[in-house]
Amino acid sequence: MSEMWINMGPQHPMTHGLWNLRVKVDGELIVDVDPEIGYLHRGIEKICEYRRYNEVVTLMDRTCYVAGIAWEQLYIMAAEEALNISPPPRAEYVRVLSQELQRLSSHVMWYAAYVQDIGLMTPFLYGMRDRDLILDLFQSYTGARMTYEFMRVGGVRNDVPVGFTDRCRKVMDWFDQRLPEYEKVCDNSTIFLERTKGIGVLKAADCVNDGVTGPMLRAAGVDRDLRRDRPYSVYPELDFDVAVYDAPDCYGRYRVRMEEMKQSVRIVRQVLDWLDRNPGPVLAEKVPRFVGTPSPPPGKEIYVERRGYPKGRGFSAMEEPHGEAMAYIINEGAEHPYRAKLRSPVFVNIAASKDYLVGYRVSDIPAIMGSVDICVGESDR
């Protein structure tokens, strides 16, 4: 049979987003692949050379998302070392919390999304009754379910409202619960097993030329883990293990994920004790007012320079639920970013397609492409 070219997307139950997978075939045999992105641009970064320094966190809300507030703080993080600004450690904590919340509930969404892709339907709801939970910490203090608008230059917008630990002791307390009924459902399932163990393998070589990381490096039995290895925020004062498993495959990544979930818990619970035992402010006393002010109207002079505020450049890398995404930011002494550069984990994720894809059936590309976790906001920016 001669080889052709088929589209997998734009618009295709597989790319969990607007993005395209061509895909070049021998029969069912995958023999080439070419991601296509694109589709979802919009100029993120570019943007943020017009926006005042705390304006920018409502373009990182939209830049994933399904981990909305991960990309807030790696750029607050760049922001805060450009402008020389320091936050108090109530917010620090408070962070924290946000991040392996987001995580948590970000996995939980890709646990309901990639298990039903390959068959299951039990847990698709299992996984979308638990995220709502996460959601409502979320709102609880943040105010909003997805696009949070939280973080500051300088710490965080307000802090945690009374009773809000309890809470969210009581949603752990449920996840310790649900997260062994979780792993039982899929490895009791025969059409799981068999659709992804074995399949869309990318060994530690490669994903280490290709630039991959997060659940995929780690599968593949790389101990590599930011929040550890370079360490930022308050995480060094927490005790959680990095989660590692030898399988460079679908079920490999799967098992990455589930124990990362348990560890989110366990740092969550420790975050919240902190929490409780040490008041204080959530936002740094002498953070310029320019950071935050509104831009001026349409067609106004935006680039205005303060004289004698010290320019800078800051640099952030964080352990995103994706992978190790990054910041950089030039700071040339006006009222907004004079640069802002972004790293996706998951656009050099789906730039290693090819290594993960070609030898296996089309019929394995939804599995092996679901464990990959796509978002492709982040992607286009």
Partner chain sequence: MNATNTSGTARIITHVKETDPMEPEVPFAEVEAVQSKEYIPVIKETLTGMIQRGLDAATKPVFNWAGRNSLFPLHWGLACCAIEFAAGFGARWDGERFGVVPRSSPRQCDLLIVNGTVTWKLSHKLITLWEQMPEPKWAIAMGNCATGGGPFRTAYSVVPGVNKLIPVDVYIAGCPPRPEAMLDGILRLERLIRERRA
The other form holds:
Amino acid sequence: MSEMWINMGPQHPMTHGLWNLRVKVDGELIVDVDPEIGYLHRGIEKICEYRRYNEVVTLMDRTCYVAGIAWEQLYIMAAEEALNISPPPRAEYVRVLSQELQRLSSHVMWYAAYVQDIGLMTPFLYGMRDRDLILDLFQSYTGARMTYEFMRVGGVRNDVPVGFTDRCRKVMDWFDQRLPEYEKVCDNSTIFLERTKGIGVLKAADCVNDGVTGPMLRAAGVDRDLRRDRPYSVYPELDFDVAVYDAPDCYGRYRVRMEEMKQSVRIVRQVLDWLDRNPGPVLAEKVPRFVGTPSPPPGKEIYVERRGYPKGRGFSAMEEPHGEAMAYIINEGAEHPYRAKLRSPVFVNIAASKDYLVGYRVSDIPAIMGSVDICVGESDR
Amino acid sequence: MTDLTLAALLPALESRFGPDVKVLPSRKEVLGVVQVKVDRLVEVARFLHDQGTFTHCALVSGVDWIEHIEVLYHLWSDALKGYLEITVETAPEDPHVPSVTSIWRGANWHERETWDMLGVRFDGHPDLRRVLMPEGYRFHPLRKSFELHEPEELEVKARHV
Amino acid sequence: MNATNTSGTARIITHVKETDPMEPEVPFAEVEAVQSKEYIPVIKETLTGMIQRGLDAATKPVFNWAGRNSLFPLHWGLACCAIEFAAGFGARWDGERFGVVPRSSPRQCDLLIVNGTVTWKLSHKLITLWEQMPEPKWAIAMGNCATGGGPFRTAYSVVPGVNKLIPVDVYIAGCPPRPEAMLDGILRLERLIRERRA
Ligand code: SF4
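Starting from the form predicted alone shown above, please give the structure in the form predicted in complex with its partner chain.
Let's see the whole complex now, leading with the same chain.
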């Protein structure tokens, strides 16, 4: 049979964003793949060098648009490290609350889009409806549905409003009912099981060497979750289990995400209880003024000459809904970061696509790439 | 010596590689910061992978310090539960660093991105193309000599040339 | 007058000069044309054109009415605004009640909603998609990025406003616009179509 290259993308129903999967096929069989990204490269790392520390938060929301608040916290943790500021405990709890709500909404969004790709329409409507409930919660304390601009160096912008915890508990009760129903829709569907079981296998050793992280790694049986293994924020004080599954295929990834949603609900409940018991400030007292006040953007000479403030480097890593994200901030004593580097888990997961696509059929591509949970804003930055 | 504790790891590195490896003062969010000479990088990386349990190369990035370019590696160890930071210095004009893709395949696209954004060439990389910017783009945008402008400014400039 | 006729006229002139008074006044070539029945396609064309115009006048309002009440946007996701675009077709907002059904192929679409940041790397792909869509077609710039670059307008890789590449009919402000705003934009486009034509 003759082989040929075909382009799937940049506009393709499989891609969930804009990227181009070039596949070399022999009949129906995939022989080679060459993913091409960068169609949404917006130069965020460069623009960060022209923004105040608090202004960068705006860009972080847009970096990953299904998990904006996760990237806010990632950046803020690195920036706090670089500027040597620590937030009050209540701020940390509000952050963790946002984290877990965001993980829930991101996974629900994934569920809605993925199962629709496989051929079931109901989950899309279920998912979008329940996701809106979480976004309503976000809206009630951050003011926005997707792009929050909520975190600040040294804390968060505002506390949760009165009556929020009760409203949130109600939504969590609702999710307790819904999550088993989600699973029922998929596990009783022969189409879903046939199209996900044993498809897109990436073994544990390959996962580790390829740098693949997140639900893909845990589905392969590697028990690593930065929330537990390299604790940040107040996760050590919370009680939760790490979801691990021993089938490195699409079905395993679905299982891991389902389990993570349940754990998120559990964490949110604990945080709500803590918030009810412990009032307090949510923004640190002694934050240098320059982190927020506006000034003209710097030229090259400002980088070199105006280095009056204390210097420092900050590194943070966290378990984002898609995998392990990292930020690296260099503070050269100026009012803007000297360098901001972001590590996106999706970037690496796409890079490894050769290892889990070759050998399957063209018709498996939507099922496999969907199970990776791709967010192009994050991989291209 | 497969299971190195953190206390044993850094001295072992120093005794093995001598003056080519320098342990810098650590920060609290990483296990340690190690500066390595460019030509010994692959050997150090292989040592850390095989004997130091650093099986996961999390991040390869670079910083333009104008006088030199610094390439940074963050490695994760499942046994030590932390990140080790490796830094390598190279010249700003035509920087060359050996590639570590033969040890961690996951470093592949990170190195491509560093080439794309900072113009660091990774010798021995199997496929060093641009990854984010289109092929044929002339600049390396994260260099400090590359400045951002308001779009109107660029248009005005273009009209007056 | 169409092309075959003009070439005929050129021949007429050469013939007229050589004719003697005994010949009939009708130029030779024209006689030839009449005899070879070349006029039939011409008349046919004129007639069909007239009928077409009449039919158009009668049916266009109907087609326009149908078209503007069932705009088919291209189903694609550029950036953050695409998530709100998807939410607009979810359970709560249900954009399909306005007859707006996203399609995956540009050849089935008559509305391009640019829902996110357009980069220079993407620009020619976007133009190809736009050109693949059959006429009549419309474009909506959704969000600040598509309108004017948004938060990334100073970046080296971002097109500051999609109207540099394709003609845009409706701009929706917001970063991202809420799903209500997107549906409002589509309804405004429908009004625009009604006012311009029909
Ligand atoms: S307008 Fe805002 S929300 Fe929409 S794509 Fe641009 S940055 Fe994202």
